[in-house]
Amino acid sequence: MDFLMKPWPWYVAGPCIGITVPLLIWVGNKRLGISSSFRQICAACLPANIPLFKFDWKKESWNLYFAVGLIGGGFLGGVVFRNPEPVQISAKTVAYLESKSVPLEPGLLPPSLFNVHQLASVKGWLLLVLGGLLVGFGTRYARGCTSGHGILGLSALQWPSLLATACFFAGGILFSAFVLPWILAL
């Protein structure tokens, strides 16, 4: 039971990820994403007058346990079969979020930045709320998130999907190195 304590290498995790798509494909016509399952929710418990939102969402319901399935998943890694040991980041790294005044606090997400009485300040506000909101839009616009694009698609060998995925990356470098200094900065 102890490798269930500590991170997978990549070399396990990655087929492990990487044959959930064929198996979903082959076992029930289904493809890997979880952006979709919002659309699902919002179906559920807003109002069918709603074009995005107005189709059948118990036809596809499986996904709504796929969610659930990731969330009940993130508790257990993180509360049951949490690593005793910190997450190791190099010193360059460590240097360069120093450069940029970001906390190095214990865990990933640093608790100075990301608990519920930032959501009081701008700081905290930008970061949860404007974030969230500009994740849930960006994933529409593309019409998937990088799990759906990254896996799925890249498998597929999907050219939209290559090119969504390559946004996502530059998007996250441009953020960490202009927008995120900024926030921090308030």
The other form holds:
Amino acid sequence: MDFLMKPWPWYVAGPCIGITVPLLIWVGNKRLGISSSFRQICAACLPANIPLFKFDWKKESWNLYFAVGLIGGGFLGGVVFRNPEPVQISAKTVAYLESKSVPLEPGLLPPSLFNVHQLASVKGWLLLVLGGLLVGFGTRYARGCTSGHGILGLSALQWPSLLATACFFAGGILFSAFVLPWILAL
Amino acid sequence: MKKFMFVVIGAFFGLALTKGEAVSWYRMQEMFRFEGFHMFGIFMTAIPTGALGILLLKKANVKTLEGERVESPVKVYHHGIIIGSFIFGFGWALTGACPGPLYVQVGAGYWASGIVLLAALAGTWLYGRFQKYLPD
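Given the form predicted alone above, produce the structure of the same protein in the form predicted in complex with the partner chain.
What follows is the entire complex, opening with the chain shown before.
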């Protein structure tokens, strides 16, 4: 029980995440990937005669069941077995975030930035809406995200996935270094 | 029955992401600023585990539950790999979440992540809408 309440070290969480790749292949020849479910939902809800969304989405609906599982996993890990302590990030990061008036608090996201009321501010629109738009747009353009390219693609030794992973890390590192401090200061 | 198995595997994956703090905004800040090893440790153990799993399935000639041959995943290069990945990287830094963690955060009760998830769906739709004008 204690194991479920406490956060898992990287050497436990990493292999658990990785084992999902062969597990999905073994169960149904499925390739781990999550951004594809966004395409699925678009095809189901608002295809609007767009070629990208004109396909038999019901046939590949396994990723919607997988997404439902993810929501359940989040409920288990974030509510039922919730870690009451703040995440143990490095003191340097804590100091940096404090300098941007983002104190370290328990939970997955800083409540001061990620709450629905933020939609009344420019900062909130940038973090929640623009951020989400870029995630959805970019992952579809790249045909994969951290799971599809970063975990599955690299596990299958696919060089385009290595390139994709390098590019989204580069994008994240550059943005965090040069743009995000400015947005957090808004 | 098989659908139920995908839900269970998804729940396991989501639990591992949550307990491994890979869905934590704070961890992403630490990772992008190279101030901690945790997230890199997760990638560096997850990928070899996945690779070993695929290798064993192939070597042992394991059939899938439905008796199919195991197909190796193939990813093809196109320019969107570079352009799209950079765009995604910017969004990842902004939200601290990739697509998987968005579902997980919603399950953990973060309503704000629901807004990000809706925006991500809109982003995917916009890509589909303007795909024909963009370099492939």
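Under this definition, the rigid core comprises the largest set of C-alpha atoms superposing within 1.5 Å between the forms. Positions refer to the first chain, counted from 1. Remember, it's a predicted structure, so these values are computed and weren't measured experimentally.
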Core-aligned C-alpha movement of residue 96 between the two forms, 2 Å or more: yes
